[in-house]
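This document starts with one chain, in the form predicted alone, laid out as structure tokens.
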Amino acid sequence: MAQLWGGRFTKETVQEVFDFNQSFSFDKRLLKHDIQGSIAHVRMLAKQKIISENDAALIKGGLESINDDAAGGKLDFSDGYEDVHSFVEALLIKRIGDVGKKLHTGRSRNDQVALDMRLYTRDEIDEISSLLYELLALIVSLMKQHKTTVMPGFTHLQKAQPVTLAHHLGAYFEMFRRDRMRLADIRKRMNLCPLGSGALAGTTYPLDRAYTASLLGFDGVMTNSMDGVSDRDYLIEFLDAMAIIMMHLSRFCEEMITWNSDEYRFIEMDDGYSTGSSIMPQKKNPDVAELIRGKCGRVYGALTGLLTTMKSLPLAYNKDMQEDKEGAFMAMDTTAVCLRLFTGMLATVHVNEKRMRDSASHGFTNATDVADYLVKKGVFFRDAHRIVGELVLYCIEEKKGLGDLTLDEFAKFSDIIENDIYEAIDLDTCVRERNTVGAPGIEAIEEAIGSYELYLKEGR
């Protein structure tokens, strides 16, 4: 088919070159946003009397009919078009005649695609933010259920101190809340309209760029036309934010996979989010969690790919920038589906509270509390640390826990330990007494939950 730019050329593009050059196979998903931008553009052209109101109405009606047909699945997206912009324009001219050729007045495909990607990315940011909100709401609900569910906390994958499941979940609430805050920051920073930048140097037509921006819900216009068409830093930021989201999901999945193992048995995955083995009938595999963990690499790759594409480009637009789309679309789709599946998986998981508590009761998770007990009795902390280390070594040799020792055994290491040691190092005491801000004690956790609920109420 004839290209929008064919006038200067005397030969048809080699088919292999056309196939290599075209972007319609993947940028057709921008159709709704391309039409949205075109309608705003044509309204502005009429307002500025660059085209007549009648022509604008005819063009607007034609664009709306294309959008309606696309929504109804009635459009033929077969190959033959270079990009979504030429597809829409050709279809418009076919429907309303030569007046459709006025649509592109005062703009370039450079600022048109820059606009389309901003509109699309803005919607995707809103979608990812909404999915994060749903996950945050679920985490708060689970925290309320498990305020007193004692479990071991770990450092270096070694049992460290007793915490609660609510406390552990709260750490992920904080991570995902920061992810959502990052998205809000990016959205605010990117919400400027590039349309009117032209190919790189603006246009001689008396465009009202601020009017177009307002129609499209932007906070203003990009104030340098070369910047407007030649940078994708907002998309790089979004890919970076999604990479961090996926990293957080991957870490959470790693823990759930571990907790779901027979060695831990802290949780059991729901059948609906598990799969079986083709040869081992007893197997129930956490494939959803594993795939989310694995797909993290895809999003990392998209971020690295776009950074690499952009790193050496001179101003202004270069065809390399067409490479901003496929990886970004894949990353957006991947992050969204992983958030949806992870939320469903977490909502249906069965928590083995007894197993968590039993695990916390072993591994000397209350050793620090013995040291704190000694400090409160007047022992210097460094001396207390040494005494407890010797106590732990003794327990290992005797195959006992700290709470299993008699007062006579304690006395071998410190003569100031009294009967109140047993209450001091009880698991419930160890957790209950930790009520500084951010700690697992019930008061601290309830305060945290209250602040999280307020955030959800205000941040919807």
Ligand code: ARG
Given for the second form:
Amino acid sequence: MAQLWGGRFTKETVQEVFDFNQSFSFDKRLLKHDIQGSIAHVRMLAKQKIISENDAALIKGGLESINDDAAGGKLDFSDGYEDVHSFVEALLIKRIGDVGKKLHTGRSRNDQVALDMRLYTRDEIDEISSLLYELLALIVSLMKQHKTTVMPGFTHLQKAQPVTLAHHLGAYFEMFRRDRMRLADIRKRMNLCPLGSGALAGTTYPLDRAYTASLLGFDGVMTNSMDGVSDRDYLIEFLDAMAIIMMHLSRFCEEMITWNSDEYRFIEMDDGYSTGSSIMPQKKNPDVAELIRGKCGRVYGALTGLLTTMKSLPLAYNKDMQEDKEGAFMAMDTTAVCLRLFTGMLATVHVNEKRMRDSASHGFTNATDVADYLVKKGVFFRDAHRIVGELVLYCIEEKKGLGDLTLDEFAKFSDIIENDIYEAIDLDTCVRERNTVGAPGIEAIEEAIGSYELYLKEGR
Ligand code: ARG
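Having seen the form predicted alone, please provide the structure of the form predicted together with arginine.
Once more the chain from above appears, this time first in line as the rest of the complex follows.
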């Protein structure tokens, strides 16, 4: 049991209490950021003449040696420390002697942990953002390949109107781009430095908080010290953003699972991203997609968990806040691995263009276009809707598609229909001619792809 406090105590902590209280087992992953924060703090202390340049150099050197050893896998994390902060401080004193005891001048673990977590989260936001970027780039390249790959669009999971695979993929581009914009928004709001808030009430040392903040790449300082040590909003926002990313991934996964089924056969997952069955030799299962879909639950759980932990907490720091870490780390790890695997899975998927087209050519996906044809010839839309409804009923009885009907058959329902109907309700026409902004028509989709490429070029 290695603790930073003890002067006031007459007894050792009960072992089970120590174990319950400690966070070292999970906050050791903050080590790099803890050291980064400490180096900035110590440089500021020297600049402000709170400690000497000489002492600062010794402390900085000691911290850097700890960081190097950690990077080289040479640190022994097995000792029972309370948290990463006490671990680093104890190690520093062991390495450079008593001068190491000056490191914590004008600082509390409350603003220290607030800083570490913010630095760590900021890196993770950048990491998730760049994973989203990779996925967005892949989606655009697939869109370019599938501008004319016709497939059915669904509502209520019933065939509705023909679209293209590019159009369908474009919907996901929009979702993941919003996710990425959301991250940028959170990053901007959270990029303020809490260090210097002290335990809760600032300090009497002449700290230069703005200097420390700029050394650490922050846009400024948090302007209320009580808020500085107790704000976890940014983490909740990030968890929320990750929950939405996972929700989007789960929708895409669900579609890929469905499309990969024998009933659809729109796509086939690559062997490298599929798994087999222990009993059924024919099976090739989309486990990766199912797991990503399933892992939504834990990320939602982390969000709900932290919201609940923070609910009703009085100002300022409370130990409850230590509970922010495990869920957040797990959610970050989960979202990152899911994004990575999803991108790999999508990059290797085999698209069965013929199946998609065949499917789109059945199920009356051109019924709306027959109605539109009638409207263009002067029929009121509501009347046209009824006429086509009757036509569809007739086709179901005759086991025919709308495009299979003869002009004589059409004439039984409307005397307006002429030979040009066939071209008007042809599958390719139905898609090609839909060129309102955001639609699947070739002009509209090329416009969309152009704007997506521009976004990718600007926003690495
Ligand atoms: N491990 C603690 C946490 O994660 C560090 C801050 C401890 N502060 C305190 N006053 N006990 O919140």
